[in-house]
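Take a look at this single chain, the form predicted on its own, given in structure tokens.
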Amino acid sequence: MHEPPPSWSLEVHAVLQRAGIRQAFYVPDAGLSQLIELLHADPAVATTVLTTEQEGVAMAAGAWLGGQRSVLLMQSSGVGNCVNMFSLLASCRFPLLAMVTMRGEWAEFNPWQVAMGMATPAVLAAMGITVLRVDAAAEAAPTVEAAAAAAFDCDQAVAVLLSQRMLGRKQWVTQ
């Protein structure tokens, strides 16, 4: 039995629908799993599972060239994988709407996640990507709406960082 998605996932999905998102690219992530399920169930959206996050940057550029809007979903640990590909956005002025779940912050259990979690906002900014942060569930939909407008109306690259505190503490699960 599936839990119903949290209201922020439903609200963000509605924002993505209104923004005309037709493609979603992602590396599986627990923090975005319910939004990903909503996108999979949406007949207007083609979803693609990535083997690495940098593929999503190229696919977002391709979607734009093909006349479609897209969203890239990833975890902060994947931002470092995209640095070379982010140069494509700046060089060609492709828009990007990305949603990034943060790790290495609030009550992190995995020390491996801390370094990239701390570096993510600065790495994105250094690559010319506008960074918007969500610390409370009520901020998610309006922030994604603002990010989509900046991305697609102004040809900007925008990343919405979803804080670990908002998403909830992650823990090792043993079975």
Given for the second form:
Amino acid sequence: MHEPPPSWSLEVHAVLQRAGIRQAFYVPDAGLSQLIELLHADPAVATTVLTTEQEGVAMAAGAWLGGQRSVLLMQSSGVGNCVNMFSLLASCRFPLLAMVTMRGEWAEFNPWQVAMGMATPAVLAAMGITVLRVDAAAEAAPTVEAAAAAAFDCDQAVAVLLSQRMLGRKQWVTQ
Amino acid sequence: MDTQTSLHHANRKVMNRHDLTRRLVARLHREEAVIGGIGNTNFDLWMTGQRPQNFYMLGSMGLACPIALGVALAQPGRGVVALEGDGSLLMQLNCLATIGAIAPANLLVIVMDNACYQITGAQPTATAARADLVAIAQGAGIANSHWAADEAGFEQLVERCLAQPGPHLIAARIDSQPATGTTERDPALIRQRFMRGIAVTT
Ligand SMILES: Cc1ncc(C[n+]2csc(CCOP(=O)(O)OP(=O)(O)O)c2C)c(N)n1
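Alternate state requested, the form predicted in complex with its partner chain (shown: the form predicted on its own):
The complete assembly is shown below, putting the previous chain first.
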């Protein structure tokens, strides 16, 4: 809250507003904190902090069943928690718009994050989820916009991976 | 199974899932949505008649509550009921804390507690020993959580929960009978029927 939000969070929030997002679910990650604050402050969005990411997959399905679009935010380790729940998307043809902040790649300092970070794109792909990767902040908003269209107009499950390079190395130092 | 002697169940009748599900459905007069959990729970829901407002979850254990929470948030004017087995709920107990935190007024969770994983061979669950799902739900922040003492008590609880703001949880001890039939298996069709049933067009 002490620094102004980086522009990608503001731009992505604007994209989510235009896409008609009404529910947002997350397990927090530092790289997502400003977007999470913007979503909490948005009266059009019901924001739920999850206990585990897999709960968010089921809530996204429930939101769609009830007629609302949603976004699911998590860190790459959360993808590992979701694997079995992702099967719900493929079987029922539910859309999913997920944003995943990556760990275990660019300048990672924590060896414990590497294995799940490296496996994340392959795990998502194995569960039938389209993976779009963002390496530069300027690409975040257009990529999320494309992902939202594919999800909600085309019934696809899409995950946008926000790379550690884009999020910036210094953010991780305190963790 | 010696759950019969477990102290916290001393005055609670062992009922039957299909019978209780019929009693529940007979009390749904306002097109309430019902999300049936994996296995017997949704099979017996199916066997009470295929209301268009029923969603049958056939894949993974523990998803009925978070799916129902998503529906409840999307349609705050509609009552939403999650039906779950004890084994499935135990796998996703954390969802009770999320429900407790969000406190959706229109959500009712019903747990059919047969103290076993009936469908995979009736292996005992943790509720066969000491776990008390109502105490867990209360501890998770769902203050309106109750055991049904018998069939009449179950009906009263359902009526009260549908009439008053929730969230609510009702747990019932049930026998280890299998379901009375099985649900049709086309998931996309189940989803579409349900969405039409609760007036969603995409
Ligand atoms: C993640 C996962 N693990 C294991 C299974 C296998 N399985 C299917 S139903 C079931 C038992 C469910 O128990 P409960 O919810 O108590 O319902 P009951 O069979 O007693 O009616 C199990 C273990 C599964 N479907 N998903």
